[in-house]
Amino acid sequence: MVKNNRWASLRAKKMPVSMFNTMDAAKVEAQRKGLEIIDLSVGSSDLPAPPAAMEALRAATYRSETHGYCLHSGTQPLRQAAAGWFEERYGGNLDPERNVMVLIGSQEGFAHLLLAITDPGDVILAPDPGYPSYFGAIALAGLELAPLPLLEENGFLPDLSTVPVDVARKARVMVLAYPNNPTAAVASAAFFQEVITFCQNHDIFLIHDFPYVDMVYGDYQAPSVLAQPGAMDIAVELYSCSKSYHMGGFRIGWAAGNADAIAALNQVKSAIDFNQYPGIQQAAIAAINQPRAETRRAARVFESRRDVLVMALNQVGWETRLPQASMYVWTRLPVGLDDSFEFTVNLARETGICLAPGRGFGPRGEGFVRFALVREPEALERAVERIQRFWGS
């Protein structure tokens, strides 16, 4: 264990315990009974790159001078094709040169951008519940967490009116993240522009985690806060292919926003890594010019997933609401129940059936779990039967 390593330094002993290496080692053990393993617990998605992203990296691994370090300058088509994508998208205006970053993903780039642009001893805003990574990334960089907490009854937003008032004058960034994740709660623009005259009433900066952009059904379409005036003088917003290309192993995503913070997260990362393989930029860029068609028909397979297993968990008598986006389900565990770990667990142990808890995501998330809709519809049904007899046991 880390906290016992005596060569462990004191920010890792402050990392929290990863619920994903909990999840795994009862999988393991389903294994081991020789259970058919349905895993619901990560959000990876299970669809392929798309064709043009391959041939793109497939072309780039016979070019020699791919091969090399990729300095700042090297990332330059792509930092155009994302302010393309941005201005298509909502019409907004980014200097590739002074509002984009490259990242090796958003996770990387959440981590080094806080490293960036706050001190030891800052005080952060972040959601509760929130995708675990975030409180990694605030132990590494020594913040002090005031929790955002997102209660049901408000749509799983936060309710900015709730903060104290010595905590806003504190806070020096604040971070959100809508498609959210592992909620599934959306925001509109209307809710974006409140955050951003909150922070700027207290000085705090702003950074809005957006990797389900495009994981969005019915009529919904996903706002962005840098679309939002005022945005740029105080926010970054992260992007990632993960979801929206399937292209989560390629470790590819970009920031965007306030030119002095992009600049910040420069200097750190230029001391760091030397940017992402030129090969997996250029599939990148392959994937962003794609025809939006092409997501939004992915977006429809999530959906249609969706439906299935609502549906299903409502039949069983496990009453579940339809998101409206991302690739999850997230749901309050059924009554009688109250300890998300403790189900969870042994659900995976005695089914194959594995789920993310909601004490996972933070303190706020027990009494929730979280499915992700990342198997086919008949294995979602299957998995709902498994669960009801578990349940019902």
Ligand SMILES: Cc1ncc(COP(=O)(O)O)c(C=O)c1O
Contents of the next structure:
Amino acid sequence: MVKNNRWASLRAKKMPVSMFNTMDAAKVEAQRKGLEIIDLSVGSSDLPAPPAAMEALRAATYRSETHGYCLHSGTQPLRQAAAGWFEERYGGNLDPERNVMVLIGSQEGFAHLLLAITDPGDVILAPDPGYPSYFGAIALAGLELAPLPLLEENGFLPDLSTVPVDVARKARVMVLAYPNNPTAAVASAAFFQEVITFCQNHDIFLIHDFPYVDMVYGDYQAPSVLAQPGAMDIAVELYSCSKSYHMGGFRIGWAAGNADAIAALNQVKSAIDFNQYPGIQQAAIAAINQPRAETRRAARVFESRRDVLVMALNQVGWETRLPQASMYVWTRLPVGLDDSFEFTVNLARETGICLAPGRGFGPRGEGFVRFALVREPEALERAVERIQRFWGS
Ligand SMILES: Cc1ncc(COP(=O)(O)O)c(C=O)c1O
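Swap state to the form predicted in complex with the ligand from the form predicted on its own:
Every chain and every other molecule in the complex is listed next, the one we just looked at coming first.
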């Protein structure tokens, strides 16, 4: 809390306070009561990083040339690996020098990209509900938020025809993320083409946050914005090793796309950080180069958890749809309830089951809760049983 803090800047004071802090306190209360905690509130994968990544990191720590500062040129091997990955996956041609930038996670990349390509007072079109750190980064950059409502009746895709003409004219940036957090919705290549045309017509830069590219189920493959015609002129896509390779704690990802935006991002980052530790970059290269079957195998673990959870929820009368991607299940609150924050805090306190309240992702998230599929199927079934008892009482 920095509201009444003597030393906090106006900028810091304007940043939204996370609801997850209150959830955390409720979890501690449940722990004190001796309840088993099943924490499905945070999307942090419980699977291990790929063995090849761990081995690459282990070996790197013993090489003293990895111990110093890492200048931009030192990130070249990872930039090359990322460009190669994109070419193999989507057929596009990225210049590792001009079109790729190593990030300390896509969250870091998003916040710094806003500082790099906008000025205070610029308008940003951002999804509501959306990943909470977007709103902090938007406040940090001093931007004016124009929400893009993600409504269930539109498959949680924004309806661009409803963006007021004056807002579209003023907007400088749009951010989207599909497969989506929190709604687990997916977008088609045709939808991305529509978005690109809209951005071209209104001179808007498009940031596509793409950490769930590999968290896909069945035959579904997530299209890339960057692979669409015209995207390289107006877009950057943010990639992460946190979800694809279960390396959230390693803090590594990359940005790819428009060369001017990448150069501006490089400029801003050079005043702020010295790039990620080279050993972690080598771990990322090993992960990127692992056989695709390995990445798919891990995604199938989440797919079977999705099946178990959605079936259990429907069996107790909580109507919930099967998502095609992401590591989340997003569903309306049980019938008769309308306050997601009250529901999830009381649930955590009384049962030890922690879910993310929809409202924590923006006003349009109210009325929903998000389950992160970060525990084994038996724990998900136990969670549903305990939720049912709590809700029944
Ligand atoms: C949409 C979205 N963007 C970014 C992130 C953060 O990714 P990273 O660990 O690469 O910073 C997350 C993490 O949950 C996310 O859901």
